[in-house]
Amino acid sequence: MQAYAGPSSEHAQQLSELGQSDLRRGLILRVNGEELRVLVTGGAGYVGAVLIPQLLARGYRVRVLDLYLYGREVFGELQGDPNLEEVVGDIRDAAAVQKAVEDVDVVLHLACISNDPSFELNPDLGKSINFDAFAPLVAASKAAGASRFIFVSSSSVYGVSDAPHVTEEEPLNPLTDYSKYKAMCEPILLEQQSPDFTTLVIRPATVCGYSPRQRLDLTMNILTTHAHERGKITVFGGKQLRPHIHLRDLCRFYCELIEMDAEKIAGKIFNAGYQNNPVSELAEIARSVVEQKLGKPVGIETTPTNDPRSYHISSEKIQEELGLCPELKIEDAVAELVDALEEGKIPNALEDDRYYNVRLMKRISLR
């Protein structure tokens, strides 16, 4: 295994942001004297584009398995980092999976058709990626000697709930195929828990914030983009509760979970969220931040919706048991998105298909 060669120019800043204690801890993580190897499936997506630099900054050797539907430039200068290996492949391809899991210590599974509209374009495709490929990936990872498998499920598995705080013990009520298959994958993984194979399920809230592989089809990101680009926000319904977490906080959680003592997480499920707001309040947050930063008025228009999903997740368990607490608010996500839009980092925000999963899926006709 090649020795750690030091940070590239782009993720040197990440090292500074992590702090010296994290740097020392990250660079001494070893398996048999060598750096820990982490496989991130779907690692070239919205979350992965922020997570991979954080992992490299901590000193891991990182392998990404992804179809790269949204382009190969997502990691920028990091593509020359000797600790980053990119495997272009499909998780439904047994040969690609076998290559990807070889010699890895931790698997973090992000790859999926990642929202309801994209899933509904081709339900058979969605099922083949989000469910059918899951058990073979878990089996291949375990057989290859991986010691930890982290599955990124979704808080949408709760569907509609009247509980004031939806904990991990709340019955699941998935309302769409996307959330149904996320829920069905969870027991498949947890059944494989063993002393040599630590399994963990994370149910994240809706993610928000800027990424080099930007998505603008997520609730807070949509509201912010419309406020900036159109000067008007359309709210569908408004009373539905939506839990959110900042993208950088979530990626920090994933890094910590990779390093966490096995006995703290083995065979467990954790929600990962922060703020819970009605959609109408989220629109007001977007309007307020955009108006403050740009000094121009933003209007809000409300229209009926047939989307019944509403839930208020509790993230007390992950905070109390693991000490993982968010630091960034929705307002921070809005502010950084406005900055990115102003700086030209998200050109043609309303027109470019690459920011909208369902639009890109329609164009490429993935099978």
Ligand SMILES: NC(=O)c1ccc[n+]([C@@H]2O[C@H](COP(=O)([O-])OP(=O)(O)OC[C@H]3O[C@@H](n4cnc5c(N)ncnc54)[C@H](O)[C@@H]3O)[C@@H](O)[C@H]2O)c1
The other form holds:
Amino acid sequence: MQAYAGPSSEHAQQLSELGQSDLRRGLILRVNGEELRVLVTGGAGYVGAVLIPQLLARGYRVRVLDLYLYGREVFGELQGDPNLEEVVGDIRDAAAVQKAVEDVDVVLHLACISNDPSFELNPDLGKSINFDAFAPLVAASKAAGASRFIFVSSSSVYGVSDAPHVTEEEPLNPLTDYSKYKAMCEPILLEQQSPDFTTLVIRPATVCGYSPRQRLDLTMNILTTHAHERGKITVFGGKQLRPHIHLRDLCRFYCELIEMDAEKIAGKIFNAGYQNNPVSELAEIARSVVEQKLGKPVGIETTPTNDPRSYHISSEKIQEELGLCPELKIEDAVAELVDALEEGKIPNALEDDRYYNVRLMKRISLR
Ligand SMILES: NC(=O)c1ccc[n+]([C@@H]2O[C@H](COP(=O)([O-])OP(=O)(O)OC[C@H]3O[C@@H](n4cnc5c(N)ncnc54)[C@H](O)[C@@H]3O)[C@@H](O)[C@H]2O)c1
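What's the form predicted in complex with this ligand like, now that we've got the form predicted alone?
Every component of the complex follows; first up is the chain already shown.
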């Protein structure tokens, strides 16, 4: 299979004429006369549930390899789309991986035990998925002829930093096993960089916003849910900085990175964030949006915390080198979440374990 080096100039021209927000089904990227094929591991998660429709809308053929830990009904009416292949499988299963990487051009790796508390429930399980399965997945992708592999790491790899702008050059100081294994995977991928195999690491900030596979265990999403459901937010500490990015902006970045000229991204690492606010300000944003939209008062209570994690990431590199600029703010994510809660799209928001990774992981006792 010929290496995919980014969109042809004709296609790039079509993309820019259409504009990023106006992509339509029917615009098909082609490699050797065929649609671009993308494998998304963990594509049935919070991020994947918004990303996969965007990829399909761009005309890709998409394969999802996922255990569907948080439910099977993620893609709604797209289920059954001829360009979407859903594979229920485990990235630790060599045979499943072998099959999943067959005939794909690009691999986007999201599958993961994706937060600290879930990881700590069973550290051996977390390591087996987040670290042990990684090198074999990269090797299988490369051997099968994929020409691009994008690894979604995390900005938590920096740990606590006093640096005013934490750039990609900052030394890593992961404070938890989840972050440590993210950091350890990065060089394993980048060592495999070659002209035929473009490697790229993205370190996203905490994501916020509505997804059909909703997570309410993420900072801004929790604050919004508590403001809406309880009329009260409890802030632990409050001074800690938390960088955020809107879910749809991040998914747009992933789509653009799939298409980006190889020489701009090969072997590189980019942070992906937007606003960096102290948790106390995040709570104020949740309060003011909920009060404005619903006209009911929201209280904020502050209690001490022993969680020191505070970090502030710089996303200048991805904006300056690749032109990827966020367009949506935290306020937009909060407003959309409030609408989704009001419309009944997130029923039993405080009670249902599906929205809280650690609660669901406790219930299913995955091995
Ligand atoms: N959400 C955030 O704020 C955020 C921030 C930074 C980085 N990330 C990273 O982005 C990626 C996606 O995050 P998310 O919020 O969508 O998480 P998520 O937990 O919603 O999704 C992870 C998906 O991986 C699947 N999965 C888990 N173990 C698997 C296995 N062994 N084999 C196959 N599939 C498996 C799960 O079923 C789930 O659908 C993760 O790698 C996460 O670390 C997320």
